[in-house]
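Next up is one chain by itself, shown in structure tokens, the form predicted on its own.
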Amino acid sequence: MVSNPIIAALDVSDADEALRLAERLAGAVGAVKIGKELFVTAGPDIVRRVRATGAAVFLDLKFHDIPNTVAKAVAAATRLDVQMLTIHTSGGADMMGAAEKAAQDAAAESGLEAPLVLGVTVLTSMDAEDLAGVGVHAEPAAQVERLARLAADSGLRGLVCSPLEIVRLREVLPRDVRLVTPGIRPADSSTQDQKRVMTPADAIRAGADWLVIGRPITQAADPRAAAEAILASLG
């Protein structure tokens, strides 16, 4: 995953479907996402078949939950032997904290690495409207940053961003805090259901250390060569 920054989303609901992709694109990407539709129609099970293959996970389940039964969550996460999962960090400081130390607690036991704990903060498909829709009287910028350095402060070593958050997150976080950034669509690919979004080489220049890709990829005639045409443009 260091060498390579591209995590492909798998965003199916068949599990041989998804170990196909996971295997066709293996050494193309860096990581593979398995996110809910996908966990909760092949279960945990798809995390371990995954697994086998040699590719990373990114477990994209956002856990938003009190936060003893978060900690239990992300422990049991962590015992699938996931590199990466996610939680919202509008769930508070208490949550954050219980979070990262329920991973690093739960890999001691079990003799695994850590996973990487992220934080999401404001989801890409939002905009200024969508939070006010919520209660959230901010621009999605600013409300990225509050929570972003709550996440910091409570101990997360990284985050889900929005790729246009990117340079301001990087001025005001510790530089070894992680970003982890979705909403990445190829000059040539539809947005979609995504409204903040940017190219993957725009993403990597203002300092993004992952992208999630979905469909440009998993959607392309040959999921491989996409993937490889998209690392090829980080240049």
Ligand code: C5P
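Form predicted in complex with this ligand, following the form predicted on its own:
Just the single chain follows, nothing else.
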């Protein structure tokens, strides 16, 4: 197991609030996630400021574009010294291959470790009808599996998946592919808008490497204590 598999999602729009949260969580989580809202509001400087607290950064911008454009964006993110970032696997094999190569090349040029480029498969907001609407006539689970295999074949070393997909993906993917899983709720916490959740310990047992956890940490009276309790629950 990764020594601290908890990634706290800094889902706030205000840079100072995000920074305060990152400082409070320093050392208690394995990484923090910066998503679209915070990045678009606060810009790349928020990544530098959060990195300066010592936190590893997961930059969750889900790139999806032609291979050249995605490669340039991945290279730029790598130079920002993020440790994980996301791209859409539906961008295709060439796009994924270009993204992974860009991460490796930009890291080597900058003397940094290449970030883990994570593929996003089918958004959990989409059901079979939504997929049919965009011309994909497959069940979500089958499409997830198809895209996950394509990602691994294209050289990606990690994927984002829902808790319910972990077991199946572990059966079909090479063991060294890292799985990062949101939709995590400690047994005693509210599910909020998440519909299919798993406890941290169950997700790790099922084969997740990293757990993305937002509100159970960020909205706790003491976010640091909440993160520590989750880590302790992993045994």
